[in-house]
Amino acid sequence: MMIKRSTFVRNLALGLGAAFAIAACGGSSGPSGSGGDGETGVLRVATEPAFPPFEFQAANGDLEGFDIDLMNAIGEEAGFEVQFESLPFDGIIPALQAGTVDAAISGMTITQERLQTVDFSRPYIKAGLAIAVKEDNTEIQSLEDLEGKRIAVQIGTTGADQAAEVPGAVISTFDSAPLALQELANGNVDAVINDAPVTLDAIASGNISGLKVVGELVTEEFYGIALPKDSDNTQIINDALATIIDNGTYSEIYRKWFGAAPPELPESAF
């Protein structure tokens, strides 16, 4: 069946069971990374601005999206200036490991594999993978139907990982989700496995026409803000995130981008 964006958002709001709990107060009053200088009050945050509605570049060159607004609100609450740095998605974790950025917000799913190399904040949104096909496709309805098919994915994502497990699939990788979806619209692949909110936004906005989402969500995932291992900024960000959830700022940002009340989320992804 085709999943409409409004239905997806409503299901998000109704289908999540655990409530956000407010994190305990503590930690310092500003970022410890700060580009190597804790006195500057600056946090360098990596993002790949090709993932609407979470992060994208507006016509005037400014960065916009749910993640951008959320990170700026966290920065304001924690008392530091956020400086965004645009990076390819598959270059974000290496940049965190190298210390060239202090944090990253880029629709990044919290996974056990990524937790081996970076730390994450508490979950800030629930997503999940969806399968997109052309509107006239009646053959593909589930992950099992993708066996032996041509699948487009964004490189370095959980969608790419999921596609790699499909028997006999011919996988094409792209630098961004919109490029993968455009490849589908052009008829060069049979399906795209990608984060559901991004796919639904691309279809609803009319930026990429002639596509639909089929079946149920392939996975249940949570996004988090990524940080270097053992970063003192993790607690600072968690405290600020808890505060803006409590004072309603998070709800305002969520309603702005998704047109619905925010869902309840767990404190931990696992």
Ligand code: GLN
Given for the second form:
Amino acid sequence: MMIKRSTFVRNLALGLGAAFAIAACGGSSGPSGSGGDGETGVLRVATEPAFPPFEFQAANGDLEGFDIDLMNAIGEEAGFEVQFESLPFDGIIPALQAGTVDAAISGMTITQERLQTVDFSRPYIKAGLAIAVKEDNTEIQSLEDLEGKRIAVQIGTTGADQAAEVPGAVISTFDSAPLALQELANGNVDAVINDAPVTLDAIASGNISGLKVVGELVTEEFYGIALPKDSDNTQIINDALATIIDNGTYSEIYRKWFGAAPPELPESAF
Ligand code: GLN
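In place of the form predicted on its own, the structure of the form predicted together with glutamine (GLN) is requested.
To see the whole picture, the full complex is given below, headed by that same chain.
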């Protein structure tokens, strides 16, 4: 089940890429025992846990997902303990700025706009936006077809930014991606613009029914771990990430969630 779903997600969402050079340079392990700013050994990491397969809450309440496994592996490599804190997606950057968390892993796209206020680790996965519509919709096939239509998005996301540029669109905003997709399944909007791997996972897992993804990926985006500007932890996280890409741990985690070998990653998003 997991493999089937994951392969599907990978093929559609992550397999379109050009070839990038793996930049797993060096592989020096991070300093141990002093990850968090001022809080020795503990790194407080924010996440918005309604974004499967990257982060979600299991039935028993535990946080699970690709991002969660990756962050824990980085912590293990660098010698700090990861303490996750659930926050609304649009509260994550303010929390980083206020210093109430040390980092964030939340399927967050590295964008020029966000780089004005926070720093990012090197890219850790490639994703991109996709348009979802009802299964029987034949009218909407591309971004242009969304003109004047009703679009649901998650607040504060790249999908919301993209929707804001569609002429005449009526946009409804939701706190999480699953809620936006449910609005579409309920027939209250014409489309959702959201990260492709997440929309495809929702459809393939049966969490949402009666939807399909149309056309090509609207964008190509890279996720990064966000940190406060000039944090000492950025280098530590980048070093640990390089090491686990190099030593196969990254690949193991990628296979667990996407059922395939990971595509190569660029060293920077732009
Ligand atoms: N990748 C999108 C963004 O960064 C959505 C992230 C999310 O909803 N967790 O805006």
